[in-house]
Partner chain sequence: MENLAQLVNADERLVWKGRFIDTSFMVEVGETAYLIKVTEGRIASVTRGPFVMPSWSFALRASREEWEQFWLPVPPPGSNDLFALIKRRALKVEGNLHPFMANLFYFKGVMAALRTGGNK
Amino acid sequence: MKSYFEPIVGRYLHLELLGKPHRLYVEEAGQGIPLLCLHTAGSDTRQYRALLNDPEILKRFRVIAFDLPWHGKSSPPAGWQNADYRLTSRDYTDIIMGVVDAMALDSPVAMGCSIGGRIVLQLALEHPERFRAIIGLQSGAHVDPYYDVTWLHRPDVHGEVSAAVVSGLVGPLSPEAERWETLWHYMQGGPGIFKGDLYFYKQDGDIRGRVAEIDTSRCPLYLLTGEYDYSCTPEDTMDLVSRIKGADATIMKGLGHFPMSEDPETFLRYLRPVLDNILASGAAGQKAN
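For the form predicted together with its partner chain, what structure does this chain take on its own?
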């Protein structure tokens, strides 16, 4: 095959987050409206590799993805060895807003999947004026715990279990290479990190009581959910739609919990109309910059 470089540029951003110096790995490609992408629990920015390589999207959007602290190529803060990692709503929001500020992103679109799909609801609630639009992938206000997460971090069970736990969340018809690349990211997670993210997903980040306050006239909200996701189910997403006036939702046929990573081609067919819509709204001046 012919060798080539992808258009993605990866850099390390130094910034203060949660009162401590951090070193975060950030990837970006393209130019135009900033599109900030948030990965799922226990994974990293590689989930957005197709989006960061799509020539059509890159003409109009500056696609940016960063690894959360402790994930991918971002470092944990110094002294990490002395504490358990546990993500909270407050910290997660502060990290995202810290990155938006540090990179001076002007009215970005925020798109997140799973835990990212949950936290973007929080962004829509708390910072609607800072975002041009919010896209939630596999978004739900809450998930019922259905397995004992302590299995995800113990010395007598290999960390590969994180990938085994989520393997069924990939849609059954997703391409093999993409399926196993998605699972590989889970196999590479640091010990206890997936479990620590699930603290946000399953306990601290329950916002059932607040989602009705989201004002989509201040910040449009688009929801895309794969029909095979049994973690954040289509029913969970439709429940959001019933509570949030003006929210736009589409259930994606055949896809699971990792649409952008497990079957990028199918996912992009669902995402493109949403991005077109956001561009059209911007052109009509519906969202002041």
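Structure of the form predicted on its own, please, following the form predicted together with its partner chain?
One chain, no partners, no other molecules: that is all that follows.
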């Protein structure tokens, strides 16, 4: 095998979030329209490794992914040991907008998966003028709790039980190496982080009562959902389409809850036409930052 470097550049961004200094890990590659990628609950930016390495996409898009505070290489704020981590809709939105402002991103495309697929709906509602388009992966307005999340914060079963919980959400046709890399990310999460993210996903982030207010004429909305997902089902996504005028949805055959990391090659075949469409409608999408 010939040795080589990937085009990804990783840096630490110092900024104030939620009233406290934070040190955030950010990866990026490419040039062009900013494409801000949001990872799933309990994981980190590594889920977007394939997208950050795709030469055709990198010719036209500046792909950016950051680890949420407490996740991956991003530190929790000072004093973290004295509080329980619990993600709320308000904090999640403020963190994303804080990063957009700190990096001076001009009309980025925001793309998020799972909890990221939920919060991008919030961005479309509250900040449509700030984004060129929104892409929701495994997006739904709500999910009822379907297992006891207290198991996700126990020192005796911590990382491995988190991976076990999500293992059934990976598409059955996913390549073995990518399947296990996706699960490895969950095994490495900080204590209590997955559980804290699920507070947003299963309780605080319920957006069912507001999705009909999303105006796709102000910010186009694209939804891509894997067919093998019992957490955010294709029916959940199609319910969004029925209530959001102008939303565009595609059900991705053979994929599960982590399309960008569990089977990147198949996922990119679905994503590229969406990005082409966003580029083609660029004139309409040019907005003041």
